[in-house]
Amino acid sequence: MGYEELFPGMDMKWHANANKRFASPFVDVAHDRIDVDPIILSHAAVACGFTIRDFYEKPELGIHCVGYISQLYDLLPVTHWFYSLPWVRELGLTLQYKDTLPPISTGPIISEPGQVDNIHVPDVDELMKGYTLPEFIRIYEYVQKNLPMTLVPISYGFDLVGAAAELCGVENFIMWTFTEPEAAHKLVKKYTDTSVNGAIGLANRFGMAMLIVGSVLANNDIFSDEAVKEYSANYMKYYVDKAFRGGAGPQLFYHLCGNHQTDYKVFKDTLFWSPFNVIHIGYYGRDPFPSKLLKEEFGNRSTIMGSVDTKLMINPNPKIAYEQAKAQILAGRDSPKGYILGTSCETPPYTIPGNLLALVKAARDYGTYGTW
């Protein structure tokens, strides 16, 4: 039995409406209401009766769960599947599956700055014989066959600094940014070039590849604004430029996870901006990044995605989630290039369904176009 036999068919009436709503910010034709994207990953598997480990070990099942459960919450009409460490296996890391976590590294492969030169950047042909690219192609071929209306091939550069740091150990990497900056730069560039080749490989197969790239380890809890620009924003720009020139894009999602209380300023004038662009920033200190500030800084360049604190999604109090969603929507809903309501990062696997309903209800109550 294939995984597709576990699920009823898609509600096409729902999908048609969700599709028009999803396109609203990018075609400048308001439809229905503000969209909600709580970045569902393994929660979709849990909500369908499977495990967190099932989600990551069985990608076709996982991506079908996301597409199916999006109907329950009236979310986006597209599906996705990812974890935070793509492309590292091709550079030598080993990943280990866990019962309650996404795949994690079993440990760094280098410990001395001089060893960075020994890391080989695989080209597209070599990536086709590796792990990540064949896995992504297999997943999207499954979607193309079984959920074609939800297909958006996505290539994940994801956390260019964080993934590179895994190669030498995060503590080593942070120290190298002070004592061995040349080695730290080489490491990030090698990971970035590998991610670029992966995006080009996916675009070669599907004729396009949406790019998702972020700044996670590089945030204000660890680095200065200058270091975030030097090690993260500059390489994000490099990644998008090279991937676009290789045929990937044009959809683009910037995900700034963690605390970006002051470093958000360095991204504004560094990054490339596509007509099909979304930017999402998780936190401002310990609080969700204010939608008002997000609109002021990025609203003229990109669709913006505001946040409800991820912690609230497992707090048995839907009213608090609703009130925070309401406040964020009211502050961001008139952003010039459109607004999406999200959570500060991936909604937890055991998110309380009533809290997700609270976000969607707030979007209906305060985000319906034509009511403000």
Second form
Amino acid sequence: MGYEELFPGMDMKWHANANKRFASPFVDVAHDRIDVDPIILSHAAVACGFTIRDFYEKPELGIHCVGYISQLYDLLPVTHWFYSLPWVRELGLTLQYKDTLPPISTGPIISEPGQVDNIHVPDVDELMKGYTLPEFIRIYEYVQKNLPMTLVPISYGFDLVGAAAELCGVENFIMWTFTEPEAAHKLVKKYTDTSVNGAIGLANRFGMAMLIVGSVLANNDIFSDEAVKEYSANYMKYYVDKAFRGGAGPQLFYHLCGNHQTDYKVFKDTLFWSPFNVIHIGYYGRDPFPSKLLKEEFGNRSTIMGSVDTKLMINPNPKIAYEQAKAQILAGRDSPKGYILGTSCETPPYTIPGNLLALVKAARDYGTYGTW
Amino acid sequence: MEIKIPNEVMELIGKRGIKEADVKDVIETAESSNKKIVMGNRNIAKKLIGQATVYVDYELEKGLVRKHATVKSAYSHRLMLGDIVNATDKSDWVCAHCNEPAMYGHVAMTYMQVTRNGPAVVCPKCRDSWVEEYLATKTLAAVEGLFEKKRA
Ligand SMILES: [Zn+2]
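Output the structure of the form predicted in complex with its partner chain; the preceding block shows the form predicted on its own.
And the full complex, kicking off with our chain again.
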């Protein structure tokens, strides 16, 4: 039995409407309201009665849960599935599945800067025989067959600095940025080149590949603005430029997770912007990144995605979630290239449904196009 | 001006719906106005023809009497290029008109009344901009398709 037999078919009336809503910020056609994208991952599995481990260990089940549960909350009509460590197994790490977490690395790590030179960057053909690319191809083939109306093949470059740092251990990496900057750069470049080849492999198979790439470990809690530019923003640009040259894109999602209180300024004139672009920032210090500032800095460059603090999603108080969602929508909804309401990062696995409803209710109450 | 279009290039541009006359028009306009980007003896010129901006990538050699142009490729896009958004990195191209280095950056791109930003080679001095072949034939072609689908 395939996982598709566990779910009723898609409500196509819902899908048609959600699809128009989804298109609206990108092509200036106002539909009913601002979209809400709480970046649902394993919460979708939990909400369907499965476990967090099931979500990661059984990607086809995981992505079907995302497609199915999006109808309940009236979210985006597209499916996605990912975890934070794509392309690292191809570079020598082993991943271990956990009951309550996405897969984590169990090493082996390299501990000497000189070992970076020994890391081989797999080409597209080699990646086809690896783990990540066959997994992405498998889930999108599953979606193509069972949920074709939700298909957007996504290549997940994700956190270029954070994933590269896993190869030598995060603490070593941070130290290397001070003591062995050449090795630190080489490591990020090798991870990035692997990730580029993965995006090209997915584009070869599906004729396109949306790119998601972020700056997560590289944030102001750990790095200076200059280091965020040098180790993160510059490689994000390199990643997108090179992946586009290989036929990936044109959709592009920049996810700046964590605290970007001052380093947000390095991205505007460093990143590579596509006509189908979203930029999302999680935090400003300990607070969710203000949509007003997001709009001022990036509103003319891209569609922007504002944040409700993910911590509020597991706080049993839908009113507080509603008020924060309302404030962010009011501040960002008239952004010139469109606004989407999100959460600071992936909504937690045990997100309280009442809080997700609060975000959607705020979008219905304050995000109706043309009424402001 | 003698313009040579090798057979394989003829076949490629035919598939792209570009006519031989358009190619000659683009080159002759560029050579008379000197509006193009140049890298060594390689040139990229563009011209708005109908709804499309047609580009020709060609090599130029000085002959005894007149110049010879050999066409390497031609391509087009329907998005209209607008103002320069930024210019961030130096490119190896030179704006022939200004005799200044051209930069990598972004320009406003408009299609079906929607304006967004996209990457381009730009000249900060005369504010002209050019799209390279890989972007026009892959990224921007996909963008045009998405706009058509999503605006429908
Ligand atoms: Zn110029």
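Residue numbers count along the first chain shown, from 1. Residues that one form lacks are left out of the comparison. Basically, rigid core = biggest C-alpha set you can superpose within 1.5 Å across the two forms. Predicted model only: the values in this text are computed from it and were never measured.
- In sequence order, the one region between these two forms where at least three consecutive C-alphas each move 2 angstroms or more after rigid core superposition is 107-109.
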